[in-house]
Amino acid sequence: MTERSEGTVKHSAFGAESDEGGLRTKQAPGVRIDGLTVVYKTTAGELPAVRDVSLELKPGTITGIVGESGSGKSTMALSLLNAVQPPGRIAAGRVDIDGLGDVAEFKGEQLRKARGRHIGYVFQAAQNSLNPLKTVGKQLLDLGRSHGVEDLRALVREAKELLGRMGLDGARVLDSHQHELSGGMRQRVGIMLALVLNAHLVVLDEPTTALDMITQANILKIVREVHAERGLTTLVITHDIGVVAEVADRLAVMYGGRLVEQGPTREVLADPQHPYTRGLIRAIPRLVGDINEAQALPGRPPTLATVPKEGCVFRERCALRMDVCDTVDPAARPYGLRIVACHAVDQAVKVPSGEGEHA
């Protein structure tokens, strides 16, 4: 959508639009994560939670990152905010965001301004990001003041419009404390707070966790609609492949701090190449057919202390394990329209669709 304006930046209920020669155009930033490594200091030394991850979020797309708990998804997402807390730190790599630069180098006031204004984050378990002692409206005003918003009344109007767009009574929600709101309502409040300052890069960490199926469907519908209407670049972190299949243009699969497969969502789900991706898909329960077709992945995902220092991180649970997997970390290589890190794929060994993984 474009229209003529007076040469300023306009904030509306459907996003911030910059003026270029009097023509307002939506701006969705691209993101390039290159060689990102995040380590945590432990009694055993610094251990990697994210290791040598490279990922591109193309402007205007929704990218989903999926993997079991402890795979490093949230740690990687927090790196987009440069918000990894001690004893963790970004040890290597870059996080380049269009219009900002490498946020991994940001500090102090420069970093504070980037958060909220440019990068919106909806935290896992939205109630944990709300102050139980303040109403949502007071927290909204605190957010506006901390970012130097001069017209706080306009900010409140924007918040009410966003909440109304998501099916809520904006006035009532802003006058409520978190305990007066349901889980689905709190999640929508989190989305509103991430968008109200007109950020165009939005990260949603487990946006449907602990919600009933109907509320999950509503949240995903809202994510799709708001993404399109406000011209966003969106990153969705989840352990639920169904969520990714519903909203994401591209899918990245994470295991043991590594990205093992990434590409167009439909292609990855229809014909997964990495054995871990296949295992995740086969573990999904079916509503129809043989209930025994769904098979849980054997074994357990690695922890910080048990991630192997060399070789493939998935080898202990992989049916395609080869000698080289014990000592050589597979490189992430192009495979058609996707990128896969697997020695078996390197050797053009296609994973049989009926073959299972073993511990």
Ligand SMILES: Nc1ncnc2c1ncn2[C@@H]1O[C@H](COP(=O)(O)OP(=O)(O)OP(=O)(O)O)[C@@H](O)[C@H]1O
Given for the second form:
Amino acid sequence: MTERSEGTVKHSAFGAESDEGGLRTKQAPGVRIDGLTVVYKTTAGELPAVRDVSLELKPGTITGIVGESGSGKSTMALSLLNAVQPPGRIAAGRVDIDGLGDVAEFKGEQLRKARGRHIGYVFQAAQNSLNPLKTVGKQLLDLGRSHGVEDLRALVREAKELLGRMGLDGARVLDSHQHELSGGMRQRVGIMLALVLNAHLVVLDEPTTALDMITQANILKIVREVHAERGLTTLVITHDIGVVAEVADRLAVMYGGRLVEQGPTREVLADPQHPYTRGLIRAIPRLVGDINEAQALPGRPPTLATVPKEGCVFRERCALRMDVCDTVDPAARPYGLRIVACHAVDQAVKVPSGEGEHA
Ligand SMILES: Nc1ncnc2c1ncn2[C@@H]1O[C@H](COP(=O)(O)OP(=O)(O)OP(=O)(O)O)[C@@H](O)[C@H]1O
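Now that you have shown the form predicted alone, what about the form predicted in complex with the ligand?
Entire complex below, previous chain first.
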């Protein structure tokens, strides 16, 4: 076993402090994604899955990214770790993380160190991403060794503490194989593994998919508590706007690789501006308040091949479609505390309310 001597990790009662390479992340970092475009190579050439997206994650906040399947959420989240795999690549833009710099420029060892230590990631379907052949404890030790953690006993203590915090018997879970744990337990193990190296930026991709409602509510409660206790900046990716309503301070809505609306969650939910945001909210009974009132959004989201190359990406499904939507991509413009990209909203803002065609 080779343990690197550089990058010493000192374990405090509740975590590790790294002075590796001068990279410090001792408190919730802010993140600024600016003009991010990510493309995948297809038989029709390179096509954007995320196009010119800008988003700020404020330190200490939980931001939720919502959108239907294929809207580009996971691709965007992977960009935070510069982990988009070929045939994909970041084609343009920056991902600036406080204390680290522009991770879109990171390569090799620099990138490997940033992941885990500074950025914790719980992958989509974390329930299935554990190694079936190794106990959780063995996987924890592998993780520690791969990050040069010297005090592995302290790492195990930390893991037990976190698992206990999430209502699990830490010692038992560390001794278990994946098949001995329920879906909810595996999801919590995923969260533990993302937090155990004391990352302060945490990305959770679909943390509650495939869990029953009670387990889902428990996991969301834990996410909120751990976020507050540890002082994290958290990004939650989900197709379920109900999940975001439970957990996120801020909400960003994606469609066809574009960010169509973002702002404080409560404000967006109470008065959605983009027709797509409205459609997503209307489809969720617990947000509508009456199961009979909930309506599925008609039509289907576009694929990489069918997403319009010009004009508004949402126009095919939009009740407010105008001529301009066919040719001009709506700019993301401030709307109070929000940013919205919609020609109908722009027009309603320009025309006093009541007189606008679509107001
Ligand atoms: N490896 C790949 N090669 C080609 N296209 C890809 C690849 N990975 C994703 N895509 C495409 O990029 C687009 C965005 O996918 P992405 O997984 O980021 O969306 P998502 O919103 O996270 O969806 P889901 O909730 O289903 O994961 C989709 O059209 C998808 O088919």
